[in-house]
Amino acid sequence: MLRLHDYRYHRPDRLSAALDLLEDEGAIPIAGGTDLMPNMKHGLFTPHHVVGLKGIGELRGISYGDGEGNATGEDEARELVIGACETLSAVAASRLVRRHTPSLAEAAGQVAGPQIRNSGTIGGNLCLDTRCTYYNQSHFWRKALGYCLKKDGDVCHVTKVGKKCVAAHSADTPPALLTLGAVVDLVSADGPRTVPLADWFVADGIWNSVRRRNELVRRIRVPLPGSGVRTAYRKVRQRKSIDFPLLSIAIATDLGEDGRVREMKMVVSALGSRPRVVAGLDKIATGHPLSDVTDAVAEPAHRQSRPLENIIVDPEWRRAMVPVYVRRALREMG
């Protein structure tokens, strides 16, 4: 049985409180838990101090924003305004999100199963940490095998030289979320600041955003897409049920009104230890019909994705499935 360590647990009900708690440089957060909690009975999180946030107010709601955060009215709304600590499941069937944003709602719908979902929040799954088969395994086992570059060790078991950790980035809202150009605020005991989603993740698997330790997400701003823009999530799993990603697709695409596409984003993850924006895609796409340059779309995306040997799947089966759920997503798409 894995058991964890000794560690004191707090429950603030004001987000000022739980910043000041999270100064201590051996506190943590935790929201929902289902990630954390096991890496903790795997010895890779040892905190002395466990700060929960699933009381605090401030980082609940869904509603329309005006472009700065700030609640108003459908009829002046400009962006969707989503707290850090709403679950998955609300995420999933908030009715402003599918009506929005469809392959938000879809991402988040596919995390795991129900029981995660319904404890698992969104800005977790934003910073969930990296995943590896040599980094997510008990502490006996780690130490038999001499620790990994992430936690304990000098060297990494998939590249077998250099010095950086490539675990894989295995979050399923972040690429919809990408592809809708969302915005992270983010609060510490230091003050605010907002961080463009497409500068949040950097490539390094042993921390793989621009997050710093004390700070925690407080909402995620999602602008509202125009009438043309349609989107797709689509992911691979060993489980369909329960699973991490083996790959993960997230495109939006603005069509005019001739059909003809005005531009077009992807986002390719669980092949590295961030997301893939897939570069060079409006030189191929723009002005042409959707069904006429699924193939060509499907190509670069397929040249672009690199996965590594950190999940126990073969990874040229996983590249060689990216090019086949690009074309499936953009034919229900279209």
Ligand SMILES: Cc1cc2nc3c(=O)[nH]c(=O)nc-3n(C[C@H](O)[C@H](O)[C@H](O)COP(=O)(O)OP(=O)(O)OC[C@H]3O[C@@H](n4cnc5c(N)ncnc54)[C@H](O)[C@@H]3O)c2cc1C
Contents of the next structure:
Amino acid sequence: MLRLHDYRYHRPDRLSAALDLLEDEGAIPIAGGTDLMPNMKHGLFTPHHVVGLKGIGELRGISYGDGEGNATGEDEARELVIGACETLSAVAASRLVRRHTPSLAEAAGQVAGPQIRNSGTIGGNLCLDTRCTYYNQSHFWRKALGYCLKKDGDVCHVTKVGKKCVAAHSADTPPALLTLGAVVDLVSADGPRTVPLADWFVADGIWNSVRRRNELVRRIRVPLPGSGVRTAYRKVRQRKSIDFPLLSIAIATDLGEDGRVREMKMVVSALGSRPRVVAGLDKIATGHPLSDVTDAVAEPAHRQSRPLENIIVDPEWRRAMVPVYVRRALREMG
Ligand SMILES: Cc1cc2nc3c(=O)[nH]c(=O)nc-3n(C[C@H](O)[C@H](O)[C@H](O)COP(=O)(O)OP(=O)(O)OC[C@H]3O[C@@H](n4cnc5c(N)ncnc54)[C@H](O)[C@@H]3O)c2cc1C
Ligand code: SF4
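Mind pulling up the form predicted in complex with the ligand next to the form predicted alone we just looked at?
Every component of the complex follows; first up is the chain already shown.
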């Protein structure tokens, strides 16, 4: 049986109270707990204080915004504002999200299974810990192996030689949010700050974002896409009912009235410590009908993907699936 260590649970109902609690170095926030609780049971996190976020009204709501996070009516709307504690089920079912950013609704709806989506939040998904075959194991298992760089050890069992953790970014919604140009509003006792999602992730599997440990994601803001924008999200997983992604592809394409590509953004994820934005697509795709460039844009996606043995499924197979799923995602849009 996996036992939890002793800790104190707090359930503030105001954001300011949560931020004060998080000033303690031994404190950690918890939203749905669907990732943090298993990790605590595995001894990967042993906080003295666990600060529950679900009772804080300021972290809820899905609405139109004016471009600066203020709620507004549909006519003046420039963005969608999604509170960090909105559940993945709520995001997937939201009329606004489905209407304006279907790939985000699709990604949220493909996380795990229904029970987990009813509890897990979009803020927790953005802050999801990276995953690795040698890390997401019980303490007994990790101790027998001699631990690893990410927790308690000094070697990486994936790269063998390297001094860097390459555990996989495994969250479903960030790739879709990246293609949509989302920004993240953070807040701590020092005040608020806003980080474009494009600058959020770093290539370090130990802590793969620029979020400081005392900061909370307050909300995510997604600019409303223009009428020509088509989006898609595709995920490879072992069982359709519950698993983390082995590979995921998110695409947003802006098509002119003549059906030709004006802009294309693509993100390939679940291979390394951060989602990879595929470079050089505009040069290949801009000015051409979408159906003419399907194979051409799949090629750089494949070339730029370098999966490692951080997940139990064969990296070369995962890499081979990249162009297959890119083509499927593009056909879905066409
Ligand atoms: C069986 C199983 C299958 C899963 N499958 C998938 C999957 O397919 N795809 C996927 O993406 N995820 C999957 N997950 C992981 C998890 O359920 C989701 O990522 C979920 O969105 C996490 O949200 P949460 O609210 O439960 O986060 P929590 O577990 O509460 O927190 C996760 C991390 O985020 C931090 N955190 C939470 N909220 C905030 C905030 N507002 N500000 C700052 N930090 C915060 C916590 O401190 C913690 O470090 C799976 C989990 C399980 C158990
Ligand atoms: S990639 Fe290496 S250091 Fe990171 S969790 Fe896996 S084994 Fe540990």
